[in-house]
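First, one chain by itself: the form predicted alone, in structure tokens.
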Amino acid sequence: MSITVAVFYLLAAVTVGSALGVAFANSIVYSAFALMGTLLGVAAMFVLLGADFLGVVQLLVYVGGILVLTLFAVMLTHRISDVNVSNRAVGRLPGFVLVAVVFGWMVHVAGSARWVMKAPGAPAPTTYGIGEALLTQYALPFEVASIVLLAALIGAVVVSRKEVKG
């Protein structure tokens, strides 16, 4: 087994372990921190597999943005840890059956698929091609998307702003 394969399996184990921590944590704060481990594991796998741009975007957008926003929302919400769930066993059996069926189906599909085996190419950075495409061929859609996101941000600020009435 090569070092790359060993690192991939290690990252996969960390990612799946963190995902299980998200699902089975009793505290929402612990669940959010386990989600950080999951998202970091996915970003590391992207980098390992040669998709450096996706890895950096995963790190910046999901870990740096969404997860921090989630943690701030949890920390700023009063008494979120005081919520008591009365019956945690409701839905466990149907959920387990659904997960087992989906897992069996995925194993069947993966086993019956015809996989194309090719020698891996030399790793090359992908950011140049993406940047070139965004600034030439896709410049107009990129700018339209940025204007739409700016309008959504301004709308969110206007909606969430409190009026001071005197």
Contents of the next structure:
Amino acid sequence: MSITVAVFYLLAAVTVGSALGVAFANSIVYSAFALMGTLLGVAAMFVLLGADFLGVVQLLVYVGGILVLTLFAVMLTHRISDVNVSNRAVGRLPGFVLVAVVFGWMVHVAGSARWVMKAPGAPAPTTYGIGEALLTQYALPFEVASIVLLAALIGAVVVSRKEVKG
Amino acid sequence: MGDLSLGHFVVLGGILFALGLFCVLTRRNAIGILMGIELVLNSANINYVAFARYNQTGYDGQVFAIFVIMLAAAEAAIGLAIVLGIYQSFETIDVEATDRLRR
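Cool, the form predicted alone is there; where's the form predicted in complex with its partner chain?
The complete assembly is shown below, putting the previous chain first.
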């Protein structure tokens, strides 16, 4: 087993273990902190796949932005000192059966498909290529994305502000 | 790249997807459901990047992953704002208790 495979299994264990924490933890606060482990693991996976820029974006946007936002929402919607910090889960058995069926089916499809594969080359810096793709081939989606972000920003402010009467 | 193959990453993405789906199905806390959605989006991203690497299709997969991350950020901002709004109206974010559109 080469060192790369060993690193992969280590990171996969961290990622899946944290994801299990997200799905099964009793407290929503524990779920939020477990989500951090998953996001960091996925960022490491990106680096392992040679996508260095994407790993850093994952780190900045997910861990630095979305996770902090989630933690803020958790803290604002629960009296933390309460004993009953609810992270209630219902219907675990039917949910588990459904997810097991879906997962088994996915593994079956992935195993039986014949992927077109080429041996990957050595990891190279990706920033130049991504920047060029965003400004040439994907220029229109890029601009639409910025409008979506602006609308989401304004929408979030409008939705979450307190109504002032009078 | 050693002995790593596409299958490793596809299976990892599948496991993350299954756990995220389980989270969405069983959680009754609105923020927990949003966390499940984040897991599902991350699993999709792993698949995008893995297929891009093992098919040598240039940067298309990574650019799509960037768009997914961007939409996830927008979704989280809007979703959590709505959750806070629900909390102000209902004093709870249990999705089974929030069954009215007006107070």
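Just so we're clear, the structure is a prediction, and the values are computed from it rather than from any experiment. Here the rigid core means the biggest group of C-alpha atoms that line up within 1.5 Å when the two forms are laid on top of each other. Residue numbers count along the first chain shown, from 1.
Rigid-body analysis on C-alpha atoms gives a rotation of 20° for the smaller part relative to the larger between these two forms.
Superposed on the rigid core, the forms differ at residue 118: its CA is offset by 3.2 Å between these two forms.
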